[in-house]
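Single chain ahead, by itself, as structure tokens, in the form predicted on its own.
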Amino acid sequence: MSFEWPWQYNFPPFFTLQPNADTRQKQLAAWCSLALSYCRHQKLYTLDVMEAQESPVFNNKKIERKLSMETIQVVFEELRKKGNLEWLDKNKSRCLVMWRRPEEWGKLIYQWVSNNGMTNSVFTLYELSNGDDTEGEEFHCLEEWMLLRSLQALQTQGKAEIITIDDGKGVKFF
């Protein structure tokens, strides 16, 4: 399935950041949205900065326009302030996407286990990201960072319990 660009992704002023408050803002929750519906659509967690200026959802080939740097930090930035976003490093050259929150997955994935009658089991993390039960379920290959984040989300709610099984992780549902 291909990715489906808004109309403004082919509007070249959608590029040039607007000098206008209320057109920024709009455009900014744009981007924002742009940005998030790409990373989800491709499964992404992580972007590199530097990258990003060089990636389809900030570089239109087609009409030959590229968003700037300071404008992607804009960007990222107004994703962070939004709970989407945290940086990896202090020079923010790195970051997390989280096109989902880790409260958003934990309640898909206590949906999948209540679904299918697996409350009181154990799954290593690796059963729960990529075992053969979870295959089309949307956390199947869920990042390992995620899944934790997601899980312990979980375990606040008294719905989990994160383990620690021989050399790794696991979790009981409850």
Second form
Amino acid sequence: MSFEWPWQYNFPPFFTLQPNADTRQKQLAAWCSLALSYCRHQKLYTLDVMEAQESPVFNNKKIERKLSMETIQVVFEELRKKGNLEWLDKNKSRCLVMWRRPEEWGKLIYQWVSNNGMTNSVFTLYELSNGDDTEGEEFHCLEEWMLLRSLQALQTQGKAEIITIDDGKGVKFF
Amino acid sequence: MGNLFGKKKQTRVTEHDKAILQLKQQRDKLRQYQKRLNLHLDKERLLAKQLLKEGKKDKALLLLKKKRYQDQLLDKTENQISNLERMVQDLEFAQIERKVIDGLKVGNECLKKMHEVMSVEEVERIMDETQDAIEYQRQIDEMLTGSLSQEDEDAVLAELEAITQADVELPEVPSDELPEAPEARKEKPERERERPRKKAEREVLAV
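Hand over the structure of the form predicted together with its partner chain; the form predicted on its own is what we had up.
To see the whole picture, the full complex is given below, headed by that same chain.
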């Protein structure tokens, strides 16, 4: 399944931040949705701003246009405001992307658990994200931090509890 | 808040859960080890092939020996994993069994309490009283129906008398003869006579 680019992607002005406030707003919104859907398609959970500039999302080789560093920062900042992105360091060079919110991931995981009649049992995080049983599930290969957050979301709902034993974490579903 | 949270955690995650988690963690580690070994084996197989192509038979042989050893290791890990998994399943099943026993205990206690409420003497007394009441009711019924039945009988007899009196006159026998079936012709008057009697009977029944 190849990624479907929006029409704007082949539209050169899309790669320059527009001065008009209205247009700019629309442009940023389009960039946000493009970046999120690209990450979703590629299953990316962490982004590096330097690398992002070279990735096909922000660099359209066909029309020889790429988004400048500053604009990428603006787009990322916009995503952060929406709650889809979190900076990993103060320099804002690496970030976490959440194209699905922790609650949504939690819901997916919990659905799988209850569909398989595995409530009331204990899992290791590795088992959930890399185990044979979850092969083919959407949360297979989910990065650990994301998994942990979704489990925390489930924990606040009282559907799960995270267990920490010295060298590793596990979770029990209810 | 933290204290509250800690308390909640204590209530819901048991020692069993922790034990299971530890076992599972161990299993995960073995799985990872297995993956690594598998990758290694594939690489070495390729390398051995290449060495053979290059004519370095001794080295290839050495490599294969190493590979064989790792194969054995892989088997051992497989066994260990299955051991761990069996242990986990046993633990989980023991937990389920404990829950079943708990359930049975609660049910048993409940049943005991119910039995305390209903003692055998009490039931006997109630049953006796019910029997007495039924007997009493039957007597009343008998008395009532007995007094009525005599009158009823008289009325029925009188009505029967009246009906039989009225039906003595028979309807006329049809005069024209039927050409076919001579036996049927003979039977016909008989049936004609029978009919009024039946009618009378029916009316008696209806009363």
